Amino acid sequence: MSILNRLHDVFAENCQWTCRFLSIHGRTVHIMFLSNVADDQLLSEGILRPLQKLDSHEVEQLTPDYLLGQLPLKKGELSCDLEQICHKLMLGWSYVWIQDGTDGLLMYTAAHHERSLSKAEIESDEYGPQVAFVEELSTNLSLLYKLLPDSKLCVSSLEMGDVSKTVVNIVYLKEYANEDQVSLLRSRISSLQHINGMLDSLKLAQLLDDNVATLFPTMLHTERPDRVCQGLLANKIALFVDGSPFAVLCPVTIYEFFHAGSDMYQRWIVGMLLRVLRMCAMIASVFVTSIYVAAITFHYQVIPPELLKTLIQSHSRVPFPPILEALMLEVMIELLRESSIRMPSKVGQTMGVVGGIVIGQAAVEAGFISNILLMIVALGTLSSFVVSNFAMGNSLQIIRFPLIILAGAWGGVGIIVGTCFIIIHLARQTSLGVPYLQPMNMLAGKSDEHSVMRMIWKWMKRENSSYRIRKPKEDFAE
């Protein structure tokens, strides 16, 4: 059975399957493609017209090898493998087969349906580059090449998924990234070949985690090319998945989830204060509600008398114990947040603001919650939004619930026990073999852009920093 009949059997139930044939000076040439993924203009100008212009002398020596050098398309390859041909046809390629031949010619004629480059929405910053990644892998790589036009930039391509056959690219800087980590990452991706499909980089990162059961993200997701370049210059590895607008950086530590891209482009004292503010906001979002529950339930002796009177008056009308009151309000806040995300953007913003005001005011007037607790829970929720990474913010939101339960059961002792469990759990985590709590220089001992508190000491910059200090060349040395 010829390759033409076998392809007809494979795509018999696909309404987009198209097979055209041209009779050129007595020889028949078949052009096969899927009309919904192939570009009509490329087919016409790159294949059909050049074939129609062949003269009788050229037709006598017409072979797939000869056509490969004549057709004006940038990608082409010879193939007679049915599985490879079917896969390429689904990606928009066209198959040119000469009657009674053995091999055919695959030509790249895919139509590109991609959105234009736009401003980053999730990681929006007021300073620095504003462009964000898109779903097209080649476009994302071109953004990296524009920022890092260096031959050390290596791109390794892998294919995963039995059905989706998704292209995954591992990007790193040679002599910067750890070769053992690159090999480990490549082997982990290769071990996932049995899955049916991979549609997004965020799902891939979960499958590549050192510990898939942890609540905390151990790989950094970003949509900003400048942040990926900063990571590559800091000896990290980036992962790109075709069809996903997010890149994955690894290995990372927990401190890097509290960094924002705009910190690099501001004065050092402003960036330092903003990072300290995020650290304080992280602590407040996790502990502020549980501390309130513990204080008003067990440790009211530590509260100043004037403040204690206000707390008693605020809580006197509430028929529930503090732990149940706090859990009810936390669940209410989470429902409002989730509903505002799932609804359309214009309706979701209105729903979040109006719903929070109306429900909060009605709950206070009805006596279900106290107004002081409402203010404290709102403070904790706002503090979680200050964290620049959305995945880390979700983790901090979830941690509050067990801490509130422990605080309501054992007071301050419960908070200490819960905190110890969290620290022990974080200490056991790794990101591609790097400890998750690996210490950082608090006062920019060697790296100003990746430290918690940036300083301006030039003599403390390290050699492989992304902004190297080079000595001027002595062109007229004696």
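If you're wondering where the values come from, they're calculated on a predicted model, not measured in any experiment. Only the largest set of C-alpha atoms that superpose within 1.5 Å between the two forms is called the rigid core. Numbering follows the first chain given and starts at 1. What changes on going to the form predicted together with the partner chain:
In this overlay on the rigid core, Y66 has a C-alpha that sits 2 Å or more away from its partner position between these two forms. Residue displacement note: L54 has its CA displaced by at least 2 Å between these two forms (rigid core superposed). After superposition on the rigid core, the Cα atom of H425 is displaced by less than 2 Å between these two forms.
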Contents of the next structure:
Amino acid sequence: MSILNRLHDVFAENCQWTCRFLSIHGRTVHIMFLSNVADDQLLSEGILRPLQKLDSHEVEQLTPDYLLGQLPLKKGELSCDLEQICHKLMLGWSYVWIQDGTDGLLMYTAAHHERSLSKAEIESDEYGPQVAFVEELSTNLSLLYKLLPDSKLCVSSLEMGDVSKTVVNIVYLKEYANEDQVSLLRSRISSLQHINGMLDSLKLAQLLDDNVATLFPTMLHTERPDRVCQGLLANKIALFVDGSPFAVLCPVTIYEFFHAGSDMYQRWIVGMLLRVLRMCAMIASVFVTSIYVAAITFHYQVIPPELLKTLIQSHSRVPFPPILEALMLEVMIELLRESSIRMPSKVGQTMGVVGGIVIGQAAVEAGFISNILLMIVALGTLSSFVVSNFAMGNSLQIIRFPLIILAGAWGGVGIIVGTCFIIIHLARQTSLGVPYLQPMNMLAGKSDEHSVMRMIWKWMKRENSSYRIRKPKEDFAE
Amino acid sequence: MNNKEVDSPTLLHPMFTMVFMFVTQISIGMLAFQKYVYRESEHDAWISVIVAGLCAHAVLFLILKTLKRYQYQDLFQIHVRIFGKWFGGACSLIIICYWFSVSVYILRNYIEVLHIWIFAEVPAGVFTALFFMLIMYALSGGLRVIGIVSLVNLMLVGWMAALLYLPIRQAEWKLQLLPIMEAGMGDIMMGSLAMGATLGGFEVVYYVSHRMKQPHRISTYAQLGLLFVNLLYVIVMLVSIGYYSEDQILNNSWGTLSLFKIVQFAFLERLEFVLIMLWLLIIVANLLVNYWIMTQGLHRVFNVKRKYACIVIMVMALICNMLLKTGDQLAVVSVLVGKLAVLFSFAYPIFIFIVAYIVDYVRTKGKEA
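What's the form predicted together with the partner chain like, now that we've got the form predicted on its own?
Up next: the whole complex, starting with the chain shown before.
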């Protein structure tokens, strides 16, 4: 059975399957492709037109080898392996087969459906490069090459997913990234089995996690090329998945989730203060509601009388215990948050009115919720938006609930027990074998990536070493 | 899922010696040591504190010398090397019992504080169970996790020290402190002895040194850590003497806590409540180190799994905590543990140092002959 018939069998139930034959000067050439998957223009200009232009002399001794030299396309190869041909056809290649030959010719004619580069929307920022990754892997890599044009940049490619056959790239800088970590990552990826589809890098990140049972993200996803480059320069490894506009950086420490791209481009004092602000916001968003519950339920001694009067007055109209009141309001805010994410933008305004005015104001006026609590919960939610990484923001949002319950049960002691549990939990986590919570680096690490504070560029060990030549200290300026 | 292959670094930075010394020395003693020292040497109590601190530095020096002689193995291994398997094992067991009594004393006393100030009605067993859950979870992560947790907890509580400024502002130094050296040498020494009970715990260096990256570097960190702790104790003692009158200091069981009573802000007052709650973090860190030492000891002596050793200790500790019902019983235990602390923190290292020296001397002599 000829290759033609076998291919016909394989694609019998695929309506995209097209087999076109041309007869040129008495010989028949078959061109097979999947329409819409292969690009029409490339097909006609790269295969059909050159074929038709062949003169009779050439046609008589036409071989696939000769043809490969004639067709003006980027990639092409000879093949008679059915499996390979089918696979390539699915990826948009075309198969050119001359009647009664053994080998055929695979030509690269894939159509690219690609959106153009745009500004970062999820990690939008005021300073720094504004471009974001897109769904096309090759475009993402070219963005990266443009920022780090160095031969140390290694890109190794793997294929994942039984059906989706997604290309996954591990990107790192040789001599920067830790070899053990790279090989650990590679062995973890190759040990993954029974995956049908690898549709996004976040899925991959979860499959490669050190610990499944943790609430905190232990790999950082980002859509900004400059952030990835900063990571690569700080000895990290980046993962790209074809079809995903997010790169995943690992290993990371918890502090990096509170960094924003623009910290590095601001004046160092501003950048440092913004980071401190973000850490404070994190603490506020986690603890503020539970502290209110604990103080109102158990520890009214610690509140000065004047303030206590206001608090109690506001709470006295509410028929529920503080813990129930707080939980109710927190759930309400969660609903508001969740609904606003996937809401079509046309209905968005309605939701603002419903959420903000109707629920908030009416609930207070009806005596369901005290207005001080409303203010406190709003403060906490606002703070959680300040945390620059969305995945981390979500995790922090969830931690509040157990803390509120603990505060309702044992007051401040409960909160501290919960805090201690979180600290122990964080201390136990690792990201690719690297401790997740490293208090040693909390204030100033060797490179900026690990620390809470933003160091001065000149002080960082690796960065800008040419700037580190000390000038002899002179007298004060006149 | 991929936990097996993760090779997290098991050795710690030598700086963690300092952290461990902090959390073992500042436990429940920090909240209530003024009364016991003041009883002996009155308003010269701060001199007693300094004397006790200097003694501690000297003993720590001997401990570090001993460790160096034995290539920074832990005390349980040193026991075996000095006394042989059986007698050495017995010594290790006694040490484990000492740490056990300390851990019971600390936990029960802290629960007593919680009972007195915050929750009178919650039974001690519930709090103990809460603590044990935390300890179990952290212990399974090993010393690296304990070190990190201790450091973070210290930072979370450390800022409270700055609030001592408010009682300092109200202290009457001239009236309370002068004249210096009114107490005799004997009184000062008795005061130091009382202080020694609080100061005990620096011998933690014995157990953690073999887990440090460059063990020879720990001596600086250890002495520095001890110095900071001593300074903190001296400062708190000075502030207490200046702030309280003689009667107040003698009748106040929780001297340090009451110092924070006058701290007040526009939105917060009675900061001693906050201090008590935050102190939970210190207590947890302290117990973590205690339990780690005990499980390590049982593991070395009986070669049991740390998991089971930990469970056995916890069951016993729970029973002991339940048995100690009244404040009087607790007071008796506290006095006893105080004496044990002086014995095991100050006397025992000296003893080990001398024995180790003699044994080494005899053995090298024997080899030469």
